[in-house]
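Given as structure tokens, the chain that follows is alone and in the form predicted alone.
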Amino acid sequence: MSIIFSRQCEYALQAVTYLALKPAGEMTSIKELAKKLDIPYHFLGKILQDLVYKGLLMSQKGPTGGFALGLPATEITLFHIVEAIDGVGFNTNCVLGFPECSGKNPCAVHDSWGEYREGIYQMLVKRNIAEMAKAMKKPEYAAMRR
């Protein structure tokens, strides 16, 4: 699990990459994420259902139906699904959870988490999904582009 994201971010960006793979508009069974990906299926379904709440993803119901890019990859950034799934807390919350922590009320790692949180919004917001799908290495990822 990640220090900044949830595991439920973290299988949405999964999710979403893969998805950037496919042939535009192509719809991907649950059941295929599920399981090239090794995410529980029916918590997928809800992490799936949020992103096309947000209009990130589409879904069509029925034998042929499935989830596809509700926008072209390049369209998508990492920040949009970050955002769609967790809010923005993680750029203006205290890394070690203080309610309180502000610049007049630091924690102990107040400014060198801000440098860092500043460069992780930095990626977020210039990645997009479809350079993350190419340069994805993993081979259940990599299958793909052949």
Given for the second form:
There are 2 protein chains.
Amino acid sequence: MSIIFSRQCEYALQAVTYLALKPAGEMTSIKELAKKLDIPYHFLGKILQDLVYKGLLMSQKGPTGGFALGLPATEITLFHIVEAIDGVGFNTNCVLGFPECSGKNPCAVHDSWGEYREGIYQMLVKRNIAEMAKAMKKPEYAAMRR
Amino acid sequence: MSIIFSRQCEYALQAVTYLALKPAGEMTSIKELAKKLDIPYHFLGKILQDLVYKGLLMSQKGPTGGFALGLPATEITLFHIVEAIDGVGFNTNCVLGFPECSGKNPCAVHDSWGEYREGIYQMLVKRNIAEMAKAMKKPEYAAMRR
DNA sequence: TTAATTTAAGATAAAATTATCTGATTACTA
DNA sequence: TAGTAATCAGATAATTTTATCTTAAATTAA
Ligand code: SF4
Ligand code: SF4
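Switching conditions: you have the form predicted alone, so give me the form predicted in complex with the DNA.
Every component of the complex follows; first up is the chain already shown.
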């Protein structure tokens, strides 16, 4: 069960973090990403295409082709990825599912939820992929750490 | 787009809050709830049945029948409802979608995410339906406030 | 130039979630 | 007792999300 991000978005976060551990300029194939991260091959392909379109990744066809970061790892925040895949709904929608979340006439959880939401938002905006990659200790990533 | 709770769960939270504003002992029909809260009739029926099964609501058939709280409003927390409908995955799962979220070898967001998660959990555990109902100022609920 | 490898793109399928339909059961009321 | 109104329960449908399949296009290397 996904928490606040869609499956697609989770895959995107995992894959981009993986790419950030690669030497600059090196291309990584969908095949490698899909195998190492246990993500469905073609589904991942679509997601990566999307991120290329949004400018967060670059790609190249043919042998030796693949995907790489489209910006320096320090300039890609988690929010960039979440925004590209899931949009910004979590930042504006009512947590109880009411049509809109206006500040006036707040319910009992409005304010505290607002704080957590803002905190999560700040976390996404402040953390970049370079930090994620550096701290990432998952075995899937371990082999490539230099 | 739902944030952290499923659509079902959002509907449940809305409906139970609505019921908490009713005089004790009064039964409310699915029809009324569905109309006032703009929730699909039969879908809501299923959800309410579920909550009855879990003991959070009670029901009665026949004319003058309907649904009412199964416990005092002060004893039904938001967490009770979320747990009944969505389970507790948001409390244990990795926010990035990795198979498990263990404390050892944390990634760059593990700790801060853990804080928000704990905060949200506390919010759900501490807030009960009576508080929600009291503070609820949505027009859908306004007519019944006494 | 040809074969191999990789992304790109569109169609299709499967699964999960959300929503609807139908009939049965229960209980109140006249 | 008959009629009505409500929940209960199971089947079905629609929608969304996730996953797969197929072919084309690009690029490299032999
Ligand atoms: S006040 Fe509460 S119910 Fe109303 S929009 Fe904000 S979070 Fe939702
Ligand atoms: S450390 Fe980070 S990536 Fe690892 S399980 Fe916890 S939240 Fe997920």
